[in-house]
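Next comes just one chain, in structure tokens: the form predicted on its own.
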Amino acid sequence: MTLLNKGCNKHTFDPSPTPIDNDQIQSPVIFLDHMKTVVIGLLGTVMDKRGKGVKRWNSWRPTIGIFMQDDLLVDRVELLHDDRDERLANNVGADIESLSPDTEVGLHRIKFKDPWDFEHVYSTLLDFVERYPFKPEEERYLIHITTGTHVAQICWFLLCEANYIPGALLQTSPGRGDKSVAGNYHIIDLDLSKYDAISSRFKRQQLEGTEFLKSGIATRNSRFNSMIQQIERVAIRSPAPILITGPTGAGKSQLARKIYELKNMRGLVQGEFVAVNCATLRGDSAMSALFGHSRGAFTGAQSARKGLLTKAHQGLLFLDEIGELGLDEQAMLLHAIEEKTFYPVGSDNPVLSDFQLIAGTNRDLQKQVQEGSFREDLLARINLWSYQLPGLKDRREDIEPNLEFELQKAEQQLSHKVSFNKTARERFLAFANQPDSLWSGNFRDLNAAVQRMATLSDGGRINETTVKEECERLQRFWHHTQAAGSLPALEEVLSGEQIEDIDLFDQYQLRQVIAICRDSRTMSDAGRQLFNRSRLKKSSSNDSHRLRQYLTKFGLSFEDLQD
């Protein structure tokens, strides 16, 4: 036998066997010769410790009893134990070797903060299981549920039932009516069809996690909801980097924090949530802020400084606007992600930091790669899980539930009830859903609008006058922002000779049309914005046809502008 210590950095257990209903017990399973048998279980810190010296062989020990069964041959055992029980684990491993020399023993160090905390125990065991290299086509797996707390036993059951573990349960017990130290064993093969209630519970847990990521907002956009459901699964199951793209104000920072809080509740991270806007990092200070520096590393460095990556150890690092980082910082960040170490500025000693990265940006990183301003290898590393948050104007069905959420936030800040009267609420929602309501600042615009209306409302009641003033304020702001923004150059889509034949008035108008077309997903969306007033006076309106006719005058098509 080979005794392997596979330190996994994890748990503590208080063992006691749980009786099994005889109706669930099946006859011992005779395994085929070509299939290896693997037992996975927790070290029993009480029962596996019975007896000292040779006297230990006079008492039934649940783990040792497995290897005293004549009809159960085990090729490998994976024994999970706490750091404090390493000596006991080694002793039990040696006893297994003496009983079954052909059995390979793997010892795995794990750590439960609280062995009676169901959520923490389940998450920790799930983490071990997801990292374990199961080979069901070559091996049969038995999960020993006799040792460990009752909570751990329940978690083993749930992991098998949910098929995270492709195996059966193994229950050992002391012999009845005799003094046999081998005891008895039973193999329980779960019939999943009997446990629909548990499956429903898993679905409810997933729904709860999804609602948490949405801050409890009952969003209606199906595409957004599907994306959040997948993010919830990824957040719980994977420590890999996540890239969140989308326009400014779409909620990237809030989502990153919610992911951290969800992982923290599940015991998947122990460190801090560290957020930084990379657009604020410039020059030498960027390196120092991210990676720290040693004393005397540069002029003014009178003392050593720990960087943000060090602060994020065992936690989550959110780098917003990651596209703003310089190439040198990108190179060091890539090394830190892959190796979990980096060198502070001016230091020859590496620093360890094991963190999960969430990156945010409103830029096209692939385009930056082509331009040479973003590293292709870094993009490949952070792009395993990539999600694009839509802007508010692309989620207009979610304006109403988010309005209620913002009202609740306003109530907390103002310490009194805030609400619309019926007519005012209808008018604001009608304005919010108009095609020419740009929501260029996305949820920041909505938050600011509610804050202003709530502050100006008398007695916490928002009326039509307050709504009218706010709508006018937003329209002025959006118009000014749009006018200040740079419109596309006609040279991007037309030749110089074509442009010379177009009046200056038409050139300005065409540039605005091109900008709206590029910012719209479909020709219908663009048409609704461009003909937002005249279309209301028609009994039926074909905005796409009108826009197509306009573009044809200049030899253009909507598809050309999208490209």
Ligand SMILES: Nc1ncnc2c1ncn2[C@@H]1O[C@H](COP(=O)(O)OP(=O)(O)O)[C@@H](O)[C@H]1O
Second form
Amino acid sequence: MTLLNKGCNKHTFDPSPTPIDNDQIQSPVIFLDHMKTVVIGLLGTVMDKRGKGVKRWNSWRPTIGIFMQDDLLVDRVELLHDDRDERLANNVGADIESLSPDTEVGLHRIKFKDPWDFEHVYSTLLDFVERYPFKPEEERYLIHITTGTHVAQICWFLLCEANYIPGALLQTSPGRGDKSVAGNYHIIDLDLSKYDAISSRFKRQQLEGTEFLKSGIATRNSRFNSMIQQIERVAIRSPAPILITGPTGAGKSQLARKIYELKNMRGLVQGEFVAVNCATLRGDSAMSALFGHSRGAFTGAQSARKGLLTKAHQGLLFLDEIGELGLDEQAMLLHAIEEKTFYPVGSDNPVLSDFQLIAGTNRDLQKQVQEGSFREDLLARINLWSYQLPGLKDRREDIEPNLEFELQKAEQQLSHKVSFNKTARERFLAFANQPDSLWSGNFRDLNAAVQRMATLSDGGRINETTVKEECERLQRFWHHTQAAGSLPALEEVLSGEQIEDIDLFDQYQLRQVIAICRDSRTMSDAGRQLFNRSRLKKSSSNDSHRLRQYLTKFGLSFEDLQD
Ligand SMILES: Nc1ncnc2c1ncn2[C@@H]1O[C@H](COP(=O)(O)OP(=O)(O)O)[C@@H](O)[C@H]1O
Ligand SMILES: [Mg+2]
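We have the form predicted on its own; now please give the form predicted in complex with the named molecule.
All chains and molecules follow, beginning with the one already shown.
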């Protein structure tokens, strides 16, 4: 494909058309369906400009030529022009109207500070197309690439290739003989699958503070938002340890990394981000992985090793699943945090490391302290600032903005636009918000769902069938994980005597109900989940009341079941 004429730096329009592979060209084309045809293009400041005199009709003008084609009927044209060229745009618009009275002419002022600056032109055109109300089901779009600089031509190509514009390219060229004024045209339909190798560029947004911590996702859950605001303040103002708790996939690891990046951007840490999952540190090697060892410290220690704490000097150490750390390692860690020094395995010489600490866990550390598997003094040291990240089912209002975010991520991975059709989107969101949609893997589930739908959809347009299949898949998955997860034992809430009185049938049911109550913040949340079907059929009006009655039968209350 030789459409992009690299290295061309002429400042005027080059009338010799750039060569195009013949198999890309489909011209002339007569459209027989009922779709409207819309041409979008830049005003040509050189070739479209031939004065106001009658002589202008004797020369080929690329934009005007489009409306002289017998087999190309254009319902609307959108002509983009710089502020400076307002008069020319009006004149060209008037000429189009005189040639083709049925064509609607839209003139759009844009600011082209430097039409030869790639980034500027790309983002200006991207801004325009992002705001443009494309209706690909009703209208066919042809992007006129002959006018404007070669930079603009390349940008149009990239935008079409990445499916930001659901259209084809339109190239016009001067003609000979009786075609000399009208010229010729070619429609180039980029078959996306052929160009996967050309990855498109995405502008990287510079985000500030809380926006940065939230990856620019406009979240709506007020508790989550105020928590992030506080984390931002703490991250900027304090080097003290931070503890992040929350279920798997709630974003603990990601938040830790973002905090590091924010601190780093503000010059608050100079060293590295060192992350380790403590569940992977087992046995003897755990000490040496964290604190290093001296040469000959144990059999096999042929050379000294530095350890993760040293690596994190002047940086940030993220200890994920800190509850998995052994008691000896906990003691050493506490010493290292308090004194900023520690002893590598087999060494009498203290090593200095000044690092900031973020700990993550899915476990209840308080409970671990009671059970003796976590040091109370270490917990006191690390939970000065402790934040519990809610799971997705506790911030369902954020599913929609996160869905947008996931779609953008999928676009970057697949290098083309990904979107839902209207009904498909509504269906997916309705499903996502249902009380029995558990989102047990939280963002991991949402991420995987969007990935699958984006990949399975043709041309990046997700339809209802794809959504339906994905919802069924998620339901099955959650059902399995729930079934596989062990249910609480009745002994945890009832005495042996009480249990003996309950039929086995009821015992199973009660255990499941307890599990759901424990997992819900309020009784109505639990009720909604348990009576989801009758609720839909409107055969039950008060889920909380029904749940309370059920629990009372066994001498239990919702509050009893909350930890
Ligand atoms: N706030 C968030 N919004 C959207 N996606 C997120 C968010 N936090 C994390 N993710 C994504 O969800 C997945 C799981 O996040 P992670 O931080 O590894 O969770 P955890 O450590 O709590 O198990 C990752 O793919 C991550 O990119
Ligand atoms: Mg994690």
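Under this definition, the rigid core comprises the largest set of C-alpha atoms superposing within 1.5 Å between the forms. Since this is a predicted model, take the numbers as computed values, not measurements. Numbering follows the first chain given and starts at 1.
- Core-superposed comparison between these two forms: the Cα of A380 travels less than 2 Å.
- Positional change of D85 between these two forms reaches 2 Å or more at the C-alpha, relative to the superposed core.
- Relative to the superposed rigid core, the position of the CA of F531 differs between these two forms by less than 2 Å.
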